[in-house]
Amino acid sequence: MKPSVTYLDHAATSPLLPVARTAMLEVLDGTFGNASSLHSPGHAAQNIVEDARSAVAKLINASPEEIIFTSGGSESNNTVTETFRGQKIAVSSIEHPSVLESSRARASEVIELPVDQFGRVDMGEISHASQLGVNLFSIMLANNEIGTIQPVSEFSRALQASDKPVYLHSDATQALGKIKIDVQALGVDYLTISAHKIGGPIGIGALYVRQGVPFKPLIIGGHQEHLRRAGTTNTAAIAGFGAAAQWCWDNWSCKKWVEVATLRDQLKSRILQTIPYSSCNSPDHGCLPNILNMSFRAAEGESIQLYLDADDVIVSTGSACASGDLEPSHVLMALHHDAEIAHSSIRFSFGLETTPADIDRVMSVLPKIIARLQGMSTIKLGESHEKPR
């Protein structure tokens, strides 16, 4: 990447950190073993393996016997629903695609859950459909859209109280690293994480299965993992993984997020008051530090991305894992039901490494932008019933 892009996508990927690419360095010259082997070079790497393996345990305060490897949060959503496949299956509104659909695909019916302006679930929610025979909830923990986090532990308590056996599953993808993250205290039965949102390589993840839970794998034909996710083991990318979960306990530091979050609020409020018809779709409290959703009245997101992308400046329009998708975010759909505000939304997202000049640099070209983006369009905006923000 270049020194002068300035990166505020990071809720997409983050850029791997060093100790991440010399632990995955020292394997792949290393450590050539098949983790499976008896041999002593396969014991080498399976020593790395469960090395890293209680590295990522540590950081969310689980037993490393209760990880499971698996390519990423998506192949980790699914094989929770996976497990509960015939079963009845209860998601908010603004879960991840991997969760929405394999629930769709999977489950004998999936009860949506509605959520309010913020992007929250209400508890009553939960207590009506707990009400309905759910076997599984899954609420993420926070949003990858919008940042919102939603009291988990509160469900966890209102679902224990349930007479008969209802199991929690949330999605801490973009939580983790951002905040501190205790299986225990949240009282999920499986969570799901991923590397490459905290400085580790893309394609390798984790789900958190709590002893004693129901657990079917999605990948069968071999004895990898104990048996719950067959497939020769990525020595090297899992090293990644474990650097980088080690990284994150030694250097996690309320201050610094606290400082990007100030970061995050300083560019919503030179929004806010410097780009008419500007509107912000994250939450003002209860909210992840480093993701801030901006809508522009009259101006499409996409564009509004490739210009920044053609000023060297890096954004999202929401999920990467939704690109091209023509649809309207349905994160913002089900906060606000109105497509115009979806289609013309915009998501940065920040890093520990993000600066004032960052801000400093999209607030010199992302006015500009919008202004002329909204003379373009067809949208009178002095006839709308919207108001300059």
Ligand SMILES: Cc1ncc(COP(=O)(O)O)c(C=O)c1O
The other form holds:
Amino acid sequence: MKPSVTYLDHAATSPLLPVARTAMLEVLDGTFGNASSLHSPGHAAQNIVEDARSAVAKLINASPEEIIFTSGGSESNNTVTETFRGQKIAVSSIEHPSVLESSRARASEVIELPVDQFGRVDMGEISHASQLGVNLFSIMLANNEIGTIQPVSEFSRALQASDKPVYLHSDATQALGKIKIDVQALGVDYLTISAHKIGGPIGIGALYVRQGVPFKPLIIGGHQEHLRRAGTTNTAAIAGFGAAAQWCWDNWSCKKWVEVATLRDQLKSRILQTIPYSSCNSPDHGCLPNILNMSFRAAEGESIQLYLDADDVIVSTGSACASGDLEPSHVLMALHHDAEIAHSSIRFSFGLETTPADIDRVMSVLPKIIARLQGMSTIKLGESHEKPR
Ligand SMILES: Cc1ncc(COP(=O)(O)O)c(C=O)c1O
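Same protein, different form: I have the form predicted on its own, so give me the form predicted together with the named molecule.
In what comes next, the whole complex appears, and the chain from above leads the way.
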């Protein structure tokens, strides 16, 4: 990427950390063996995998045996819904498509729990659904489009009071590395994570499976991962994931993310103050420090993204997975039930390397882009500015 580029799409994927790259190159250049083989190169590869497993487990306060390596967040989510095939699954209506669509494809019934204007599931909805014989609840720890953090530990406490066995899965793909994650404190049975959101490589992730809970592999036909995920072990990618997890552990500092949140809030205020008809879709409280979702009435999200790209500012419209899709974001629709707000949204997502200069850069180009698009729009805008929430 050109050094002049302002990259504000970390929620789509983060740059590979140098430590992850080094760990991967050591495997690619040196440790050739198949981690399942019984010879010494195989043992060397297996040791690398087990070290990485320990680093990943430590980051979420799990035991290494409870970590299954997968190809990423999507596969981890699909593995959980496969485990509950033919059963009743309750999901928040703003889950990632790999939870929503895989639940719809596999469950006997899917109950979609509504969210409030900030993207939060109400505790009453959880209690109500638990009385309907739900077998699995899947509620993400933090949303990928707007950043809302769900009170998952409160949900797990409420479910523990249920008289029937009910399990809780949380997709923590976006939350990992941004907020502290402790599977014991959260009280979850399954937790999804992915390497490329924390500076590890794309194509590797993990599923935490609490000891003793139901489990059915998604990919069968091999004894890898203790018969829980078949396929020759991707040692280099796992080494990269382990190195990134260890880096997060060693460098964890809330202070750094508070600084990122400050930059995010500055961008939000400057946009709301400067750009007519702008509004914020991310909650003021209980939000990941690095995600800001804004709407700009009468300016189409994809056009804003393309104009910003031409000015070397990289952002996303809603989730990267939904880009290119003409349907409005299901997350924003669940919040506002307003297709115009959903179609005019942009997600800015920050990393630890984001600086005040990046915010200045956005503000040097964005107001002009929005003014141009609003000027070309057929939507009639009134005199008054959108009120900030
Ligand atoms: C919340 C969430 N879940 C799952 C995924 C899918 O993860 P992966 O890209 O590792 O398959 C993403 C990716 O953006 C995500 O944001």
